[in-house]
Structures are given as structure tokens and as C-alpha cells.
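In C-alpha cells, the next block holds one chain alone, the form predicted on its own.
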Amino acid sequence: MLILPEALIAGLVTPEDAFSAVEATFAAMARGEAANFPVVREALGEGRQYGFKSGFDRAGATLGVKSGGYFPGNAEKGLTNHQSVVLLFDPDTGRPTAMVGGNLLTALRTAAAAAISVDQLARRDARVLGIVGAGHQAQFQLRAVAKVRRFEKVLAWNRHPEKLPKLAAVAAEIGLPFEAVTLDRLGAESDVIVTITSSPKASLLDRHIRAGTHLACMGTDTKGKQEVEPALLARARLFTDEVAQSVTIGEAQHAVAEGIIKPEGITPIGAVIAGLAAGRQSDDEVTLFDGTGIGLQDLAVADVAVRRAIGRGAGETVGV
């Protein structure tokens, strides 16, 4: 079994690698060639979450599981709040083949999913990017999404404004003007909005969002979390990584519970990528991608890391 510790991942997988791997995985799901298994996710108290995401991609020949969760006290310990590891198995024999550090891979695949949704669903003339949230993951989102449209500026809001300067530094790094604004202004001026928070209560309301906006809602991945008002989902055309997760642990859970949308009205983004469903149909349409984070994404980027490590002779091989 090959062991790839977290310290090696940055040298093995690029954001471009993550984009291609996740895009291929979404398309494979739409074609019926890949499937996620049910998520196991439990609250440990004090805001901590722990669980397992797993799946099997026949097209990519990947089988495995990611184990990890969210530990909000980690920042005080010099660690990222999300901690995880990916285990890969030979799909023919079940033999464990690799153990891969999953922290950076999770950040890259989450950002890639948002960027894919923008690439597929945002208006081609989108010029203003809005970001709700300013945590560690927001920086990855900004870098990834900025690559798929010619944005001219970034507007951002965070419940704790003192965290915004780090996001502003990333915007400066990639050459985009940055401004901290109110939610009213963010919604009124943004063509694309990425939400990446761990909020239990909606920040963005239906009234904030103008016609033609694309939203990538990336923070809700557990029962009880919520980033946007359910009424907004009722107005938008809805897309997701996986419908089953969207309606149970994703942003759609609240609108479904209130009976204002139905699961049948949510389109898998993979179907758009594979040419099996329509994406944006007009410039005035509001589109919303519910990025819940699926196990197959983790397996896809971990597989990239393993293949590249083998080619370079990186990592440590141990017997099992």
C-alpha cells in the first residue's frame, strides 16, 4: 500500500488536475458509470463533525472512502478545521492500495466543483464575483472560480469582517480589485456568487439576488446547515453534485422540507457536462448549484495523486 502524507499533496495535484478529475467524475455519474454510497456523518459535540464518504467509479476504476470531518477548534492549534484521509482499494480484489492525506485534496475538489458550476452555468459576460464567507476554503474558491470567467472585481461579505483581509490578499495576488460590501450590495452587483460558510442560518435572502445571477452554494453539507433562503431555491433553476445528498444534507434540505421544491426539479451537474440536460437557458435566469461534496470527488483527486506519485517514485510503500 502506498502512503502519501499531507505534505506531499501540493506537489502532486494542481487545481487544474482537480477540475478535470471532478468534471469527469460528475459526467460518469450522469452516465450511470459511478455511484456514491450513503454518507455516514455524526455530530461529536462542540461543533465537531465526523463521518465517511465513499463510492465506486467504474469508468475511473476507483473504489474507496474518505474519513474525516470538521473540527472548529483547530485554528487555535495551528491546524485547518477540516481533517481527512482517503483510502483507495483495488476494485477487483478489494486490496487496499493507497492511503492519501485528504486535507488539501478536499479544498481543491470543493473549489473545482464550484468552478465547474460557474463554467457550465454562469453567463458568459459575468464580470463581478461575489463571495460570502472568508474562511480558509474561500481562498481556494476565489482562485478556482476566477479562472473560468474574466472577472473585473471581487465583492465579499463575512459575518466576521476582520477575516476579509486574507481574502483580499488572494484577490490582489490574482490581480482583481477587492471590496468588502454589505449583502445588499453584493447581491445587487454580483453576476456570480459563491457561498462558503458553515452557517446554521441563511445569510443570503431571495430579495438580495438579481436576475441572471449564478450561485454556487458550497458550505452546506450537514443537516441543519443553511446558507441561503429557501425562497431563493424556489425561484432558481437548481443543479447539484448529487440529488440524494442535496435534499438530505445539502442546501435543498430546507426548501424540500418546506414543500416549496421537489427533488425531481434538481438537475445533476454531470448531466449538463455529459450533454444529457440543459444548463442555463436565458440571461435572466437565476441558476443555483448546491455543492454538497461527494465521496467520488475525493476518490478522483486522490487517484490523481497516487498515479503521479507512482510515476515520480514519491511516497512510502508498506505491506498490508
Given for the second form:
Amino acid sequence: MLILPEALIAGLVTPEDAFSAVEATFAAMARGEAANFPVVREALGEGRQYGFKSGFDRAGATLGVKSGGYFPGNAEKGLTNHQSVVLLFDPDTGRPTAMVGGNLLTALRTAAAAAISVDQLARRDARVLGIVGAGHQAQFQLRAVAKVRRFEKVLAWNRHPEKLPKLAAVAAEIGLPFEAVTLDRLGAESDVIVTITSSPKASLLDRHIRAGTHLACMGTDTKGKQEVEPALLARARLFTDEVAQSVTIGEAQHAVAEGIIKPEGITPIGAVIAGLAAGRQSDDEVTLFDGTGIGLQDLAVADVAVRRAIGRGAGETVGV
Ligand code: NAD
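Given the form predicted on its own above, produce the structure of the same protein in the form predicted together with ligand NAD.
Below is the whole assembly, all chains and molecules, this chain first.
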């Protein structure tokens, strides 16, 4: 079994690798070649969450599980709040083939999903990027999404404004003007909005969002989290990574529970990528991608890391 510790991942997988691997995975799901297994996610108390996301991609020959969780007190200990590891198995024999640090991979594959949704669904002339959230993931989101349209500025809002300067520094690094604004301004001026918070209650309301906006709602990955008002989901054309997750642990859970949207109204983004479903149909419609984070995304990027490492002789092989 190949061991790839967290410290090696940055040298093995680029954001571009994550984009291609996740895009191929979404399309494979839509073609029925890959499936996620049901998610296990449990509360440990004091805001801690732990769980398992797993799946099997027949086309990519990846079988495995990401085991990990969210530990809100970690930042004060100098650790990232998400801690995870990906285990890969040989699909023919079930033998473990690799154990791969999952923290950076999680950020890369999550940012890739948002960027893929923007690439597929945002208006071609999108120029203003709005970001709601300024935690660990927000920086990766900004870097990835900024690559898929010719953005001219970034507007940001966060419930805890003291976190915004870190996001501003990333914008400066990639050459985009940055402004901290109210939610009213963010909604009125943004063409694309990424939400990436751990909020339990909607911050963005339906009235904030103008026609033609694309939203990538990435923060809600557990029962009880919520970033946008359900009325906005009722107005938007809805897309997701996986419908089963969207309606149970994703942003759509609330609108479904209120009975104002139906699961059948949500299109898997893979179907758009694979040419099996339509994406944006007019410049006026609001499109919303509910990015819940699926096990197959984790397996896809871990597989890239393993292939690169084998090619370069990186990592450590141990017998099991
Ligand atoms: P983080 O702890 O670094 O940042 C949390 C962010 O949420 C900060 O901007 C913080 O100010 C904000 N926030 C905290 N409490 C809030 C509240 N009550 N109301 C509004 N905002 C609040 O976390 P992170 O690593 O940046 O992750 C952000 C979210 O994204 C989490 O919910 C995490 O579980 C989720 N996530 C989703 C995926 C996916 O695939 N969809 C992947 C990774 C993380």
C-alpha cells in the first residue's frame, strides 16, 4: 500500500488536475459508470462532525472511502478545521492500494466543483465575482473560480469581517481588485456568487439576487446548515453534484422540506457536462449549483495523486 502524507499532496496535484478529474467524474456519474455510496455523517458534539464518503467508479477503476470531519476548534491549534484521509482499494481484489492525505485534496476538489459549475452555467460575460464566506475553503474557491471567466473584481461578505483580509490577499495575489461589501451590494452587482460558510441559517436572501446570476452554494454539506433562502431555490434553475445528497444534506434540503421544490427539478451537473441535459437557457435565469461534496470527487483527486507519485517514485510503500 502506498502512503502519501498530507505534506506531499501540494507537489502532486494541481488545481487544473482537480478540475479535469472532477469534471470527468461528474460526467461518468451521469453516464451511469460511477456511483456514490450513502454518506455517513454524525455529530460528535461541540460542533464536531465526522463521517465517511465512498463510491465506485467503474470507468476510472477507483474504489474507496474518504474518512474525515470538521473540527471547528482546530484553527486555534494551528490546524485546518477539516481533517481527512482517503483510502483506495483495488476494485478487483478489495486489497488496499493507497492511503492519501485528504485535507488539501478536499479543498482542491471542492473548489474544482464550484469552478466547473461556473464554467458550465455562468453567463459568458460574467465580470463580477461575489464571495460569501472567508474561511479556509474560500481562498481555494476564489483561486479556482477566478480562472474560468474574465472577472474584473471580487466583492466579499463574511459574518466575521475580521477574516476578510486573508481573502483580500488572495485576490491581490491573482490581480483582482477586492471590496468588502454589504450583502445588498454583493447581490446587486455580482454575476457569479460562491457561498462557502458553515452557517446554520440563510445569509443570502432571494431579494438580494438579480436576474442572470449564477450561484455556487458550496458550504452546506450537512443536515442543518443553510446559506441561502429557500425561495431563491424555488426561483432558480437547480443543478447539483448528486441529487440524493442535495435533497438530504445539501442546500436543497430546506426547500424540499418546505415543499417548494421537488428532487426531480434538480439536474446533475454531470448530465450537462456529458451533453445529456441543458445548462443555462437564457441570460436572465438564475442558476444555482448545490455542491454537497461527493465521495467520488475525493477518489478522483486521490487517484491523480497516486498515479503522479508512482510515476515519480514519491511516497512510502508498506505491506498490509
Ligand atoms: P472555516 O471554519 O474555515 O470557515 C467557516 C466560514 O463560515 C467562515 O467564513 C466563517 O466566518 C463562516 N461562519 C461561521 N459561522 C457562521 C454563521 N453562524 N453564519 C454565517 N457564517 C458563518 O470552514 P471552511 O473549511 O472554509 O468550510 C466552510 C464550509 O464549507 C463548511 O460548512 C464546510 O463543511 C463546507 N465544505 C463543503 C464542502 C463541499 O464539498 N461542499 C467541502 C469542504 C467544506
